[in-house]
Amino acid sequence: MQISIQIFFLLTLFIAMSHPVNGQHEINYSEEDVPAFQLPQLLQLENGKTVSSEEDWIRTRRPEILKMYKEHVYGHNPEVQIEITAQLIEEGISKAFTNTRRKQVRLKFENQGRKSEALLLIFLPLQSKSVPIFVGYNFYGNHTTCDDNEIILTSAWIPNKPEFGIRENKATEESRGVRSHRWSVQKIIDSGFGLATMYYGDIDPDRNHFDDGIHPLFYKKGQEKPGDNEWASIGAWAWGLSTALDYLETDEALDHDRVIVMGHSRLGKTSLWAGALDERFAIVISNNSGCGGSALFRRKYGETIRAINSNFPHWFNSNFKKFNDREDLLPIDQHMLIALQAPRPVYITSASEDLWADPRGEYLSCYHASDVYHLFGRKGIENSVFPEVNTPIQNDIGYHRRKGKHDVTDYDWQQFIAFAKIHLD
């Protein structure tokens, strides 16, 4: 009996180790255990010919790569057209910042009796014209970005965060300004830029079902969720950024040719996909985006395809799950996503303690994307050697690895602003 109990215990332990919780399967944090891999050819057409010119890239190779991402990772956007209206519902002088005016816009979406809406918050320097502007999502509502009582609370579902005062999945007065450290609004304004932000849950609440947010407005009769190769949450969030840009292009105070899309973490994945789909974004910034963002899948370091699909099955299309533990079968890797931004400037960032996001893999994606930038006579990341922390590279492909954890800091914003000034002036 004692032997049987021991065997049962060992068998149970083996099964537990072989079937990890929350998709964290054989997570690797050792460079020695990164497998040998070969990246898909960036400058080789599907017919085997080599891309040798800007025209080859723009007309043929870029569409090929974009199609593969739509089919295997982020999904195809639906072709259905919906009614979109924008209403300026509040504007005034911000009491939270100096030399700053505030606008709040309600974006309304409607199709076949279904409705949804999102709130766009805009900060602009006073008495300025043709202002370049950063646009990006926030995680817990516009009101969390600064302590300003005039900012309207979202009515959308929000993940509970008791330490932020968010309970019962609702925005509260208590949560005003709780994420202000991530938004260097005064620095942005003083540098001559504007900032537009929107709660990403207004577009699609970050939970594993598709009966709320924007998705149902695009369904065909009888449809209850996106098809296997259709957009999921990241695709919807990217669509929302382009919709925000549609409105920003109507604002005469802004320079419509100098709109910079920025995102952090899952929203850094989103900013890269938005930039790939919508070339109106003049600069694309992706902060700590890791797996499914700027990090190479094939390194299998930190978060993997299996882990991200297990923990967040709603982010990517269903086809992406076919590549759990099968990264080498993907016809693309994330250096190709960065290359889709070319010839526009793109800035990728990492954090030294954010191993889950694979900082080295993020940097190598930049390095391997550089050949496309060279086609346009632009300068990418020219050295494969991993740079030291807090040493920004500000080429047409820019990069820095900041000291610290997974976050957006004042240091990051300082580099974003510097990068934008270099490439937009």
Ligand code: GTR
Second form
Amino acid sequence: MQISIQIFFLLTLFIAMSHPVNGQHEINYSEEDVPAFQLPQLLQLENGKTVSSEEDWIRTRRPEILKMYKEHVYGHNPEVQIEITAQLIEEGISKAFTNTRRKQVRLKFENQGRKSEALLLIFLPLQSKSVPIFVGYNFYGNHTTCDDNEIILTSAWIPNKPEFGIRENKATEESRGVRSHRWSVQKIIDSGFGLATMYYGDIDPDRNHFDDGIHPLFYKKGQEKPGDNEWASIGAWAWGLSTALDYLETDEALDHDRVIVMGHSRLGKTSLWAGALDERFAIVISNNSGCGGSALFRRKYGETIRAINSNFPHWFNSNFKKFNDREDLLPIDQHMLIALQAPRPVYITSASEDLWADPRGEYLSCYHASDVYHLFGRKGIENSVFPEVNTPIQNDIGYHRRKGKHDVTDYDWQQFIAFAKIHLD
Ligand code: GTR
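So the form predicted alone is up there; where is the form predicted in complex with this ligand?
Full assembly next; the chain just shown is listed first.
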């Protein structure tokens, strides 16, 4: 008896160790262990008919896919209208760069006595009209994106990062410029583009709370958190990008038809979702976005649905948790999210060492999305063979796999600028 209890205990321990909880279990990094899978049909309507024209796609298939994403993954954005005001609160020549103008705008959100606000930082070439502009979120506050001392510190909650001088969840002077390597501001300006950035936590702090940020402004009476099929954090961040775009469209210096949304990692998932919801974004760029971004869920390589839902339960809607370990039951996969950008140019990147994000899965999504681009007479990713590192493809679907780690580098910006120049000129 004693022995069998011991064996039972050991067996339980063994099972627990091979299936650790908290989303870290069964992470696969071997191509050989990628399961055989079938992707949901991109070009088959729910009634079984095949999509064969642009019209079929625009009128029927695209709305079908968008609805599935809202229902099962990122959530429906609420239909409530809130009050939004924008105020230009600072303007000047930036001493951190040459030939660069800076503007700072406070966006204020209000509904039924609840308030929240965000700071939008804009850099523009000094002498210019009709400037195309990149817009994207930053992770630690606008002041971390460069060494410009005039940038106003956010008052929103920030995750602590002692090595950046961020303690007690507050922006500090010490953290100015700590993320400047990720923002090639001078290069962007010298190439004739503007850059607008906003701290994503100004819209919704990245923590598993739904009583802060923008969500509570949209609640019905008595509501305390979003419903199972409603937006979570990625949905809110995507909404914030559209709100920033509403403001940019009022700025006469900008070309409103050439606004490019760019995001990295969780914010690259967000840029794809923002581009799917809001077709005013002329180009969509998603850098190293991995699981829930550009990577195919069904490959189960690197981060999985269970892992992401365990570590970040607030990113996707509650319905999405039903697909933990059940990827095959999802009615969508991420080639469809990329296809939702069509026919606009979309650029996806991977980093060679960023296996958690599944670089090959990110590439294959682009490849499988291409049929929709073909409907519009555009060129997607035409070859399923994984390209070498640092060999960008600049078709209407663009892609590169940069050598190195999960990050945004000057090399990435060089390709984004080149891509924008090819497709927007
Ligand atoms: C990781 C997460 C990824 C990615 C990344 C990031 O921890 O698992 O999906 O979003 O964070 O945003 O930096």
